[in-house]
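In the block that follows, a single chain appears as structure tokens, in the form predicted on its own.
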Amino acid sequence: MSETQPRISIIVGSARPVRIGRQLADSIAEALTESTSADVRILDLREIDLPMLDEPLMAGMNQYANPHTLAWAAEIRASDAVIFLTPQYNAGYPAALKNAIDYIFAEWQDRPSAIISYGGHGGPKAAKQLREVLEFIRMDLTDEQPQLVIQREDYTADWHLGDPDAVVARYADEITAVGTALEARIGALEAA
């Protein structure tokens, strides 16, 4: 945990090579940089490009034996709050996040965490199925947990947003209510 500047990261949890996750986690973290203390920064999930599972022993031991599942953790570790940015594929959430989240265990417990889900309905099964997943592992989650609303004219011809800066305004509110409650459970972290 962080002694000074407290650090969000915000996971992309789309790896797909045609997707919309990082222009919205580019927006989101220039919001939340503008209304919180915090020093934001994004992992980019198909950046990170872990295998899938490759550990030779469950994450629940916490003994990794892969440089990149060293990497990831030492990532999160790093990482006084975290968000989860995820599409909605086929009323759920990507295999590369579920993967991302199974290689380490003991980084996630306590730490706060929130979940900004995204799609044509706004992603709600998607956001319902990992909350689940995040709450199991023990995670700090937010009651905060904003639902992006992808409206048809967003997207370009080539599937890409025109304007994420003004999807991500829709929200702000939101997005500001996100930071504000994961600042305030780093504070209380930090004071315990």
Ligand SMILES: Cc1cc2nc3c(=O)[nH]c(=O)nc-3n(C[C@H](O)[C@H](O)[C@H](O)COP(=O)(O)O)c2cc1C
Given for the second form:
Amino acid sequence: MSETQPRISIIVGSARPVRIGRQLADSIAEALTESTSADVRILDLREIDLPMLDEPLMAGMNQYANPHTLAWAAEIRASDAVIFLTPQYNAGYPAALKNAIDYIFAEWQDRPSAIISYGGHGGPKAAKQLREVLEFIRMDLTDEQPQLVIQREDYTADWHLGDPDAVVARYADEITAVGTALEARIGALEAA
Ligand SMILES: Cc1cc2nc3c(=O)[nH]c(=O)nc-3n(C[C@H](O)[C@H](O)[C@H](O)COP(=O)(O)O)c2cc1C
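For comparison with the form predicted on its own, kindly provide the form predicted together with the ligand.
And the full complex, kicking off with our chain again.
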């Protein structure tokens, strides 16, 4: 973890080739860069491209074998806080995100974190499921949990967002509150 500028990483939970998750992540990163003192990075599961969990031992044994697991664990260790940006898929969150969570274990524990969900109704069911899992792995979750409602008219004909900044701007106060809450938790950990 950083002793100078804290790092907040946004995990992009959607790994589809045609998606809006990366657009939202970029725009949220920009908003948080303005409203916090953090170095805000994107951890894009499409780019990171983890295979389906292929570690011989379960993550709780803390003996990672594969280079991609060690690299993923290092990214999370380097993050003072993590934001899980998740769409809602069939009343849950994406398999790629669960896979990435299951790869590692100790790295998640006590790490300040937040969930931002999105979907036609803001992705409440994805957020609820994800929250249960993140509580199980003992992440330090904020109460702030923005749910971005994506309307049909937000999409272009090729299923991207026409103006992601406008979508994110509708939730500016809630996203600022996430950043503030994460910075407070990072500060409390450093002071402890
Ligand atoms: C497999 C799948 C299941 C979906 N299920 C839901 C759903 O349960 N509720 C909802 O509001 N939208 C649902 N949608 C629509 C998504 O909210 C929308 O496609 C969104 O753009 C997905 O995020 P992404 O583009 O970043 O992958 C679903 C989309 C996919 C691909």
